[in-house]
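The chain that follows stands alone, in the form predicted on its own, written as structure tokens.
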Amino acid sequence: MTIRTRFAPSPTGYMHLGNLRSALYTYLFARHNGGVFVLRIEDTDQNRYVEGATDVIYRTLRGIGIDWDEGPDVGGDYGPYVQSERKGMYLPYARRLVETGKAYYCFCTNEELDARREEAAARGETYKYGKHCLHLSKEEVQAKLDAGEPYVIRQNVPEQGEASFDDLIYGRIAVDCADLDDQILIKADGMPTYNFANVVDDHTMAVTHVMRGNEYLASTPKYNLLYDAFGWEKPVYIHLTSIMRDATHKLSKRTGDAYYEDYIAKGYLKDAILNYVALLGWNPGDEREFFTLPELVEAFSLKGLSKSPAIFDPNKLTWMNAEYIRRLAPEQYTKEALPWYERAGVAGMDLEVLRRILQPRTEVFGQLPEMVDFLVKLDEGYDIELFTNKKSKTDAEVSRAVLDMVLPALAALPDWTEAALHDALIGMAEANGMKNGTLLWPVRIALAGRAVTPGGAIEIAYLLGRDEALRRLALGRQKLS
């Protein structure tokens, strides 16, 4: 048997990290087993459709290296792969169920349904449709259809017995049919509901394994009743545990911690995000933490899937991202950093020096503008207490003497290069019997106006250029007067 999996997102906006993980696991399972990975767009809920969201799905998946064998933009033998384009096929299937008594036409108006819900609420009961229209005679149903009355088609769930399914993670799950509602299969606009289209599409696309979030556990017994009603073979179910922000809260779309694009916009690397998401609910069975996508394909096994919710730790993601950044080749680091340099206003400075001082300190590229803002504009109101440093053995008096010595020497430099600045400053320290730190500390404070900087006095002076560096050194000397 050829394994056929599918990822079936709704085009409602950016990709949620939970959806991204479902796509990744489904892809990895198919690729690891030499199977087929299908992309299907489920757009039956037109009220939630967001223009351009399908392109976001394509861009996100391809951006992290996930490709599909069949889908809307690549075709395949089981298309169309967009549900709205398959609209004509669902009603005949629903009518087949009506003919066998497994579904029925429902003509109840929204007003009637609302009134019944209110009555149930007043009794303290959970509302469930009472099969009112199931009891209409064939003649009554046909008369209403002939009159053009609006209708939906509902699933005729048995009033007794058990609906169950087996899940590879959760085991056997069974519910009492008496607790299940007669869900709508075809809406009044002729579109299928998500639950009905999902079953029909999975069957007609020959999907063998369904991997999805555990929020669908409650719906799956009704799915299986539909499979039984049609006499179709059921797929293998693999419901994935939730991704949680903490022990009691799921990732929140409202607080901006749930979308892949949010993290890309903050300057996280896509490979780091993919690697971290892969480990949210899956264990490779060894101590490895870092994987390329091909390595994930090779290592992936359903045995590694967790039965417990995964906790999304942004600090762990940031740590992993920092590790990925440190491993970047110099030219790749600069390529990733350049948009942030441009935003910060330092893109015209020496890119190799910037890389050298920033790459070991970068955790997320979005930090770069704040890390280098002192290179663009000095906060001239900095406290002169910064010039005092016990480790470097400097205070205001020592710093003043250092700047008195450094200013004319640097102003006389014929070439403003790193090498020339190094030789001049280190040479002055040696000639005056100073430790390097004693001379370089006040120079760096005057140049940067802060105690902690990426890079030292020599790199900062070089990046600032002769005129700005000398201006800042003179300002520092003036503050110490």
Contents of the next structure:
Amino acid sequence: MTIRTRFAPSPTGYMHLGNLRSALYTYLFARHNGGVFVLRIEDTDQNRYVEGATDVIYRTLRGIGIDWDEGPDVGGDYGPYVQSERKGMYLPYARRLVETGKAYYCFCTNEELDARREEAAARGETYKYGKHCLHLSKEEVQAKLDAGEPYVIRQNVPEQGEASFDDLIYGRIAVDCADLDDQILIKADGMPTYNFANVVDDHTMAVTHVMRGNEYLASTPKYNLLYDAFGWEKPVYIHLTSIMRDATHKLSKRTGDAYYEDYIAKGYLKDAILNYVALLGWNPGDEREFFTLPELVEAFSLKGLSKSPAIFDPNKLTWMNAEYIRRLAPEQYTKEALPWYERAGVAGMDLEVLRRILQPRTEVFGQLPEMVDFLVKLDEGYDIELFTNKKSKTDAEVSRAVLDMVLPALAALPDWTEAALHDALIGMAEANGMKNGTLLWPVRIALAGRAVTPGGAIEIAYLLGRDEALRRLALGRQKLS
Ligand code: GLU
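For comparison with the form predicted on its own, please write out the form predicted together with glutamic acid.
Okay, now the whole complex, with that chain kicking things off.
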């Protein structure tokens, strides 16, 4: 049997990390087993249509290296792969269920349904559709259909007994049929509900394994009643545990931690996000933590899926991202950093020197503007206490002397290169029997206006250029007067 899996996102315009994880595991499972990975777009809810949202899905998946064997843009034998384009397929299946008594036409108006809902609420009961239209005779139904009355088609859930299914992660899930509502299969606009479409699509696309978020756990028994009603073979169900922010909260839009795009926008690397997401609810059974996509394909197995919720730890993701950044080839680092340099206003500086001082300490590219802001603009009101540093053996007096010596020497440098700056500054320390640190500390404070900087005095002086460096050194000297 060929394994066929699918990722079936609704085009909302965003990629939730939970969805990304479903896509990834589904893809990895198919690839690891030489199966087929299908992309299906679930756009039955036309009210929620978002322009360009399908492109976000393509772009995100392809961007991280996930490709599909069948899907809207690549075709395949089981298409179309967009639910709205399959619109005509669902009604005949629903009618088949009507013929066998497993579904029925319902003509109740919204007003009638609202009134019954209110009555149920007044009685303190949870509302459930009371099979009102199930009792219409064949002739009554036909007359209403002939008269063009709007209708929906509902599933006829048995009033007694149990609906159940076996899940690979959660085991046997059973619900009392008495607790299930006669859910709508075909809406008044002729479109299927998600609940109906996913069953018909998974069957007609010959999907063997359904992997998705556990928010569908409660509905799956109802889907299984449909499989039984059709006499179809059921897929293997694998519902993934939730991704939590902490013990009690899921990741959410509101807390801004849920979407892939948000992390990209903050300057996380897609490979690092992918690696981290892969480990949210799966482990390789050994100590490895770093995986490329091909390595994940190789290592993936359903056995490694976790049965408990995954905790999303933003610090761990940041740590992993920093590791990925450190491992970038120099030109790749600069390519990723360049948009941030542009934003910060340092893109015109020596990119190799910037990379040398920044790459070892970049955790997330979004931090760059803040890390380099002192290169663009000196905060002139800095505290002169900064010149005093025990370790470097400097205080205001020493710093004054250092700057008095350094200013004319640097002003006289014929070339403003790192090598020339290095030789001049280190040479001066040596000539005066000073520790390098004693000379370099006041210089760096005057150049940067702060104690913690990426890079040292020489690199900073070089990046600032002659005029700005001399101006800042003079200002520092003046502040110390
Ligand atoms: N369209 C559903 C979603 O985006 C997919 C559910 C499923 O995989 O069956 O959540």
